[in-house]
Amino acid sequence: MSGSDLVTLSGVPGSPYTRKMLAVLRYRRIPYRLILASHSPEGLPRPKVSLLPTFYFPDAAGEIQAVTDSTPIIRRLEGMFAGRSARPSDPALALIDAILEDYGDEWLTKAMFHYRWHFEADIARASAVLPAWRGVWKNDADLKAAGEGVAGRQIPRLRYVGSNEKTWAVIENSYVRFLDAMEAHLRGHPFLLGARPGACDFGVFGQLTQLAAFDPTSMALTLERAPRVYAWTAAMEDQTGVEPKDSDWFDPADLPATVKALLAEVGRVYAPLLIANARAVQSGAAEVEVEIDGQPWVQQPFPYQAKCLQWLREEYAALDAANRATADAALAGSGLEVLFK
């Protein structure tokens, strides 16, 4: 098999999204090649805006674009390449996916940024570790300028993820919240919709590359309040086992109590930042401002997040009548209501 016919990517193991692409390039057995520690590699073109992974697809001239963006990749390569897919093939649970792959995304990164560089602890590990990711064989003094370099630029960037005096227990609190309800989960289900992974699970598993198996501090909380979802986050690295039946999804009808107590955590802390952050950016306010599970939350406003609110609601409102009803009930008393009033 030649370059050409392999999906290329750039990334890094220190981001989360790097690794959630990779687990579903690796599920979905998408042949790939993965170019390490550059976000413009020699002969392809510079994204337009430098995130990673950065993807390399052909437009309809044949000419290679950088592409960013994991969730819309997802959905790209669910029509380049049959079987096997992230996304259930019911509606209203393709939407409930749809819902937790933008918590992982949205808000559960929010925890590992403020992991990763409010902590004395992590912070040494990150500016040690992420620099030399992008090139091991560099000397100390050329790694240790640039780990000061990457904290010096990701420190100051806390509150743009909203991470600040006021939040700060709001994003612990729910981080906790969330180990333990997953925990719970994974005691009776391999994954969050059933016997097959979805975008949801790689969404979630992405961030706990790092939350989990990564930064000291929210990784010793991981183990210890967790450690099934520790264990997880370990096998979701590569599910090429998996043999997925449409038979392994959940009834959106019929959800495990332990799929609505997850969506009631998604409900509780990111439906209300979704809803106010929309409002702070159509009105162009200089903060947003929200109360989040009875403490207030202030950060700058976030134009990406208004997008994802937006993509939810074109999907909720593409449903027919009665797959709308079920994702209605479904949502019912999670708080996730009020994304689609």
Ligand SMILES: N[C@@H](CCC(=O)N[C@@H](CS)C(=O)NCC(=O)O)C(=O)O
Contents of the next structure:
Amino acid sequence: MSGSDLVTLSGVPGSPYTRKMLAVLRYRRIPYRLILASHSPEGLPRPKVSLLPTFYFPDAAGEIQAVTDSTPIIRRLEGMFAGRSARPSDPALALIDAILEDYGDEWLTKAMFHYRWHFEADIARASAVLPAWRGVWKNDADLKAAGEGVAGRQIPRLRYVGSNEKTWAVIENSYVRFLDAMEAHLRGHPFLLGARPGACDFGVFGQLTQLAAFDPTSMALTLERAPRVYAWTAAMEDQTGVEPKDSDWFDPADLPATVKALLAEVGRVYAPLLIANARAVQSGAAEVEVEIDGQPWVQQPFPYQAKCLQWLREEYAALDAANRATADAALAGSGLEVLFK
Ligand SMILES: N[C@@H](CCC(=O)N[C@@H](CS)C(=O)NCC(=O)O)C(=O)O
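Would you generate the structure of this protein in the form predicted together with the named molecule, following the form predicted on its own above?
Starting with the chain above, the whole complex follows.
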């Protein structure tokens, strides 16, 4: 197989979304090649916004286009390759999958960024290792300078994800509650929505590759409170051996209490943010100001997350009456109902 026959992406191991997509490709048994360590591999186009991972897909005319954003790419791959789907076949369960995936990508990433760039030990590890993923062969002085460069660039970006003195406790408490809820779920089930993985598992996994398995402060916390979550993260990397059946998905009309508890956690922290952020983006406000988990939350508006809410609403709006009733019943009492009002 030549390179151009393979799904091609560029990314690095320290990027949670790169890890998310590699795990999707492996699980789905899609032949791929990963070009490490570069934002603009030679001979390939640059994306409009430089984000990792970047995929390189031919357009209708056969011209290679640079494409980013893992959530729509997962859906695109569903259309390109049949079998071993990462999306539930039931539309109501698919909506739940999308909500949990979005929580992983857009809320857990706040914890990921916060733990990595807030604590000394984490800053030191990230500064030492991240630049080496863009070239282990570089000399010590170059790596050290690159590490200082990364930290200097990322630490001021904490404000983009909303990590500031007002929100630290909300972020840390929510990560601890997530760990406890996820640990409780894994006590009875291999994946979030049954005996096969969905896009949501990959979204959560991507962030956990860093939180649970790289950044020392959140890693210690994870190992102490949630050994199953740590084990699950390592196992999610390669789920090529799962032979999924349609009956492996949960019935959305009969979700386990542990899924409902996870949805309630998402409704508690992420739903109010999504709503307030969309409002701020729409009105052109300078800040998102909202109460989350009983505490004031302030951050810059984030246009991409307004798009995320739009996608969730489109998926909800596409449900027929029966599936909508099932989805409404599954979300009742979780705090997520506000997303679709
Ligand atoms: N919405 C994107 C987010 C991707 C993203 O934020 N990537 C980060 C790293 S994980 C990035 O590339 N940041 C810029 C950089 O590393 O230079 C997705 O789902 O793929």
